[in-house]
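Encoded as structure tokens, the following chain is the form predicted on its own, with no partner shown.
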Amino acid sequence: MEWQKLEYIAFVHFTVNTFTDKEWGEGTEDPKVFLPTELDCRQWARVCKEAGMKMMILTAKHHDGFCLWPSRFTEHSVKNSLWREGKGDVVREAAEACREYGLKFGFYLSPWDRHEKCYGDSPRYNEYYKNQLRELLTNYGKIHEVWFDAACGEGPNGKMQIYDMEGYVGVMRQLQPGAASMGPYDGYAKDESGYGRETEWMAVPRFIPADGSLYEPRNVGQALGYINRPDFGSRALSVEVVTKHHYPWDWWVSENIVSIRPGWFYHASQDNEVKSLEKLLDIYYCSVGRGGPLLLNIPPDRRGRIHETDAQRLREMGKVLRATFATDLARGAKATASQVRHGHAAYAAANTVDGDHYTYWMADDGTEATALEYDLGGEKTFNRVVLQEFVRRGQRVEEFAVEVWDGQEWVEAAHGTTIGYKRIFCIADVKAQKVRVRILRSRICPTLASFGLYFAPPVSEILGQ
């Protein structure tokens, strides 16, 4: 839950690829090619902070096997580069910069290693990988997320590796028990578009292959096919797989990943292809606004700095988001509900507009359709609607509508399916004093932790253009 509340996170792809102009390294690169001339992790952190991000995840090792820290277990690292005369440590500088700017810190450690000769000798490589995990989890302070993926290819010996993912996560749980793990069967990155589903379920059956080998590459592929289904998490599919295949239930979060540029690493040829502010805002509303955190990649350039164009775009995005969500027009509104659990004040509708996400409204058992009404105390203009279920009790709502009173009748302003951790609607400007949320379908008695209304001024006005 604490991880999901971060909402907006930076991915930082940086390695030898930055200097060879590649997306995937071969593992044969000379460490001396890694030579940032002005590396400044404090600039990275400052840009992230200005953008409104809450955490930075650094690619400590990508598929090329080059380590951004002086690992004791390989020579393919910064200790054999010319940068800082071989005495530098990018991971340490990034972690310290994050602490200075109040950001949480995590790292990506690629399971696939195209350099390490023991890759493909599964027992040996698994121990090698765990040793590197231990270095990163013990030498850099508090780690908040470890990012894995399912990348798996042939090693230098032509063999495929079988990952001991349970063992990897076990090391993490032992050394950094408060860290979230993102990878196969923990959470998942649905694709690389940054967009979440219109209907996004996070209380879902966990895929378990018949042979039980969760992390075997072909089973990862099967699982991705399962979780990428458009009806993933639906009531019908859930009933089918739980009764037929006996999958257990779990809480899976879809992390929405995308790069600010076409590539994941910096390429000078893409300096004019940085995503527009409008595109980034659309991605934000269709990721964070659909309940899943947004992991936005911002690759440093060959200097070791976030390029000026990227940095400016991110500052603009942060400024627009801060201006949009500065004032909750529904805070303290008079709130009533057609049904309150046991009629008890602990579950009253007023809990949805008190600014406390740990208080909530809840209906009685057996209630699947009900409504909440808000009197704003006077007409107010808004164009953003934010709802949050109290997901500590699970995800329940299957369909809902937001309506405004126009003086004569209720008029629908927004209609949706899932709410989950958070749902944001961008609507046309509306002026109203009374607003109603109708829960049309819920799997079990619904909850609502937060209801908010906001007004987003024109972007040109916010940026002074």
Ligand code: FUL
Given for the second form:
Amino acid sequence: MEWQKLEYIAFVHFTVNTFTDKEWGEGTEDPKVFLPTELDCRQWARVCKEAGMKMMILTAKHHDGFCLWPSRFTEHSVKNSLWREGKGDVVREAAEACREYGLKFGFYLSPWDRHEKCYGDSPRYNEYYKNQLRELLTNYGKIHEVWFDAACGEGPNGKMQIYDMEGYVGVMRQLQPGAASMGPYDGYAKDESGYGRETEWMAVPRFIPADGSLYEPRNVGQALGYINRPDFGSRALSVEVVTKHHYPWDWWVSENIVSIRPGWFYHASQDNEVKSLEKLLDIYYCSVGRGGPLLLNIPPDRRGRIHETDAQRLREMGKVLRATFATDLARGAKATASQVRHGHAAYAAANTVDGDHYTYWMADDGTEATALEYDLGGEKTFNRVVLQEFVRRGQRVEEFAVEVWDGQEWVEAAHGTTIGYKRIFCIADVKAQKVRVRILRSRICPTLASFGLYFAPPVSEILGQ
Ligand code: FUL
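Given the form predicted on its own, corresponding form predicted in complex with beta-L-fucopyranose:
Expanding to the full complex; the earlier chain stays at the top.
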């Protein structure tokens, strides 16, 4: 839950590809091609901070196998580049910059390695990979996320490496128990669009294999097959998973990943293809606003800096988001619920407008449809509605509506299916004193941790254009 609260995260793709103009390196690159002229991780961190991001995830090693830190286990790293005369360590500089700017730090370590000779000799390579994991998890302070990328482009004649995913995750749990993993069983990326689903269930059937490990690619693949089904999360499919296969469900968050440019790595030819502010805001509302974190990739250029265009876009995005969510107009509203669990104050409606995500409203067992009403104490104009379930008790709501009192009757302002960790609705400006949330369907008695109303001024006004 702490990890989900980060919401908006930077992905930083940087390696030899930046200098060879590739997306996937071959693994045969000369380390000397890695030569940023003005590497400045503090500039990356500053840009992330200004954008409102809470964490940075750096590609410590991409598929080409080149290490941005001087790993003891390979020569294919910054230590054989000319950058800082082979004495540099990008991972260290990035981790320190993040600490200085109050950002959390994580890394991407590609299991697929096109350089390492022992790749394909499964036990040996697994040991190599775990050794690198140990270096990164031991020498760089607190790590908050590890990205185990599932990509592998080896063809049928390529080397067949069986990843010891369970072992990899085990090393992470042992050395950094507070870190989340992208890959087996904390998060997953559905695609690379950055857009979450309209109906998003943060759950995945845990395929318990008769033989072999939980993290065996086949099992993960089977899980992903389910996740990508259009009826994923439906009652029917959920029942099928449990009754037919006897699989339990795991909490598995969909991480929304996308790059600010067409490529994951920097290419000068894409300088004019940086996503517009409008597009980035749309992605934000359709990712964070649908309950999953947004990992927005910002690739440093050959200088080792975030390009000015990207930096400017991110600064604007930060400004707009800050101005939009500056004041919660529902905070402290008079809140009532048609029903409160056991009639107890611990579950009172007021808990949804106290600004504390750990207090919540909850209905009685057996209640699946109910409503909460808010009196804002005066007319307020708003155009953003934010709801959050108390996900420590799981995700429950299947359909809900938000209505405003126009003086004569209740008028629907928003209607949705899932709420989950967070749901944000962008609606046309509406002025009202009374607002109500109707839970129309819930899988079990519903909870609500917070209800918020905001007014987003026009972007041109925020940016002074
Ligand atoms: C994919 C990789 O193949 C891409 O290069 C990129 O790193 C993306 C985030 O994940 O699997």
